[in-house]
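One chain comes next, on its own, written as structure tokens: the form predicted alone.
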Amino acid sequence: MHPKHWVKAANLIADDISNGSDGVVVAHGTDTMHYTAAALSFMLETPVPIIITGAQRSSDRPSSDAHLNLINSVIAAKSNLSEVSVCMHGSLNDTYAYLHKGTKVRKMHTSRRDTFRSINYEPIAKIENNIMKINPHYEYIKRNEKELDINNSIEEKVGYIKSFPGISDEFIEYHIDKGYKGIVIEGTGLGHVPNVLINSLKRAKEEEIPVIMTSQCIYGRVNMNVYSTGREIIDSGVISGKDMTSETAYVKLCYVLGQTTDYKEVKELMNKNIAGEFNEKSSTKYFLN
């Protein structure tokens, strides 16, 4: 996959709406299914369902989820929930699926047939003997009423590095020198990299690039205010990057930068919520135990 495919896909997906599809089922990969639902949920406000899914065991062994999460997604895309999500196993055996926001979910395991899960979130619907229940504390958009609409401007040229120990300042000024327009950091803790970045962070500040800053900890929420190091990588011009997920935050950049080149709206798209893809507030309920 590639970003342009998350283009075509949105071009293809609302030509089909537009022809009158009640409903639209995307079979994907799973490596990268919620980079895709991600994009997909920022380029598309949809008046019908468009749901995402795939099987983690090909459907030539006895084993494979694919008839049920298709047989699932279909129900789905019939619901009354107009929005992108994946809809994939919610559990080991063939009992039941989930149904995760786009802009939430991720892959969380290499092989398990219950590898998707909403992170920082629930999910917002269960399907269980053929019938989809949403989730009662679920604020959603019912079927039509929204207008479909497209936005596909994407930047292609965004980095992302995760730091570690030992990391320098190269990674910062590479990205830097060869013209990238934004950069993902995927932190440690609280949204943490060691000091020695500080100076080429201050330098992407200056070239007017936006660096948005994630942590590695899947669960929780970004707050660069506790410790020093983190106020002074916030002083750098660092934006954070809340409680979304790396990956979300990744495309959410891939797309502002489509939107807009200018630094001060970039870090106020940043931090306007487009497609709930961060909370408002914290919350510790959804860390998976």
Given for the second form:
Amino acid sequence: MHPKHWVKAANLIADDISNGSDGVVVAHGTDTMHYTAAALSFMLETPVPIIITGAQRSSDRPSSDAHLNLINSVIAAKSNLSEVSVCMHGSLNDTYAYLHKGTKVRKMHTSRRDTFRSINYEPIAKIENNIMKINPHYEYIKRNEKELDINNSIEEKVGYIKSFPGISDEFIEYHIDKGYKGIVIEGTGLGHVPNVLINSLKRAKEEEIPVIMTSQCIYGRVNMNVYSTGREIIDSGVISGKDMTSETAYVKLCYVLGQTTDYKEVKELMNKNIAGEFNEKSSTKYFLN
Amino acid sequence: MDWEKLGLKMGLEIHQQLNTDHKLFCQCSTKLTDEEYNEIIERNLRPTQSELGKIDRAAFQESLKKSNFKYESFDYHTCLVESDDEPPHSLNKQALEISIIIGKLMNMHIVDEFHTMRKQVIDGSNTGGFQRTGLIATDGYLETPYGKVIIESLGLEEDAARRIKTTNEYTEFRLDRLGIPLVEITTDPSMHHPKQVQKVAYMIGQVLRSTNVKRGLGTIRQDLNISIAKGARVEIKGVQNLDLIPDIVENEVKRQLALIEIKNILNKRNAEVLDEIHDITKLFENTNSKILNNANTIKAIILKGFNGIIGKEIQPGRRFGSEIASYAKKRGVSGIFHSDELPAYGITKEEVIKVKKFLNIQKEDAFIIVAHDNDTAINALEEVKRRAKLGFKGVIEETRKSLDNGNTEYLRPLATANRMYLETDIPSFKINKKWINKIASNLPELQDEKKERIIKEYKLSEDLTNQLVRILESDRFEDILKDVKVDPTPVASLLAYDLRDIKREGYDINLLTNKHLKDIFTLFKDKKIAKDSIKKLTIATIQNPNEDIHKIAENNNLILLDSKDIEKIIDEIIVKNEDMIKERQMASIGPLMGIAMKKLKGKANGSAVNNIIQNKIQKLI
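In place of the form predicted alone, output the structure of the form predicted together with its partner chain.
Let's see the whole complex now, leading with the same chain.
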């Protein structure tokens, strides 16, 4: 799935909705499902539910999870919860599925049926025995509350770098030299990279290339104020990805750079909650659920 | 019965678990467990189409049951592969090697590439809804007293999950057995005599037992294919006891003959199964029959011209009605009532007349009743109609279950080729010719050959040899004798019998190495210990496995005294008992032996002591 395909999917879905669909189910491969879910969340405002689903066991086998996932996706698509979300098995059992918010979900296991998990969030609904129960703590957008709107400009040239102990500044320099328009760095812990990267980060700032920091911890919020390295990273112009997953941060940067090339505006948009991609408040419930 | 005239044809399918370290497609142990499970996983299965877009008839029938399955899963004993939450790992080479050995022992051609296939089974016994299976070898044979029997194919496959319990709501399986490597050996259907099948099953068992296969209950399962000229092929699953094979064959032939007779009668009578299902709940409002009283609805169908047929015996104690009932049971009812057996079960003669009147049927007609909730009763009666209509065709291709009394019961339609398709998660595995040749040049001895050779070579008794080979101790026996030239019988009896007793007494016999045993028998060969002390010394060695054997024997007072020391002790005894010797002369030898052996227990051989005493007495008188 190339970012181009997100645009194509968004266009097709928007066509379907304007042609009168009361809900959309998108069948998708699981590997990059959460990237597409985030992309559609940013690109579309929808009056009807858009549900993305798939299977971890192929449909050519009698035990395929596609059956439960599809049935529950249709139930979700008929519901009142009018957002982009992912519907997949909630456990190893063929009994219930969870609905995850499109910007807060990630594939967390190579093969289990319940691979998709809400990250720094809870599932927004549970579907069991043909009944969908929306999480009472979740304030959702209702059917027909919004009008259909599509914003499908995307910047494809965004880099995505994982920090590691032996990393050198060449990684950043390469992306700048090659004309990348933005970079997501998956840092360690609270959002750190080795000191040797500071100069290259400063160069990115000077050349007005936005750099977003996320964490390879997956769970928790980036906070670069705690250690001196973090403070240096902030001084180098790096933007906090807050509690977004790295994948969502990457997709958001693609989307934001499609809206504006102005460095300041990009920074503002990255700090603005567009599609529920970050929370200001954390909860003890948001870890390994 | 004249088997030849009937055109009896039989083939065998034998499944044997291999004794590998881990399962066929994952690293889990192949041992079963009775520990408490850690998790229950709930699943459903649905039939899928073959590569040609067809649904297998057996899978289709199974899917109509809409079953729920529960799987007992273990945190450490099983893994995600068994629960169908992780793709299979690569093929177990040890299992492949054992299979090639078995193939070669049966003179088979080994394939040059192993392809894993999926065989669809949706009764829940496989979490994926299919059994992984592949062809290892073809076109072999075994020489039998009845002539050559062709071994058509040898497959390597996964064993299914263990069925733990079945309720109305779900079937529960344990994942411990799922994935244990299994060979499937298929003979051609050329056997014509029940005794021959029994013999061939035994011979294949002998081949298997000479290789590294699992032993004990449930590790080998025999299926039997039977047909007669005018009948049809029936597969009988789960024949546990080989001695039962002749009974099973005879009962199946009887059944096929009876079904052919029924077909002829039905056709002659122009019989007919009427489609309409009648609700007769009202007729039984005040019935004394508990089953009918408790049921939500009571429904009936009419079988025109079937009177007397449903009650006709087709196997000892089983009627055509039992065949029909076993189809109905697959739809969730516990049984049916038919007019040939009524009045009975609390249903009165008056009630039977009432039903006949209501259904408006004649003397030569029959009816079948099912009592249950509305949908289940209708589903069951649809199956009843289907089976009754098959009565016009005679014998139906079926998979049947072997019962303990030699009878069989309907299980499902015979599966078709549509249930097989390629397993796409496992690459094909090339079988190297060199590897095959290496295995072929080093094949194990067959059990019977081994027994014969051991009896001849070591002059052991047949009983002792049988036991030695049966409990797999013959290799150790030969290893000891190769290094220690000692009387073979005490070695064999320690390995075959005493070790088992020692284990029962609570000692860990796994601590005994071959070196220990060789040391013990070297002491015995050198006449340092008595034969009666071997078991004692073995126990003492288990208690002190790191101690020098001579020291262990000494510490336990097991070293034989030399003849001078023995003489000295006997001299002392003679002096003390001089009066008695003079009085009783040679008759004193008995009491003297008693006293001497008490003192010399385990330190001198009885015969040597006896000789010395005799000499001494003669000198004295």
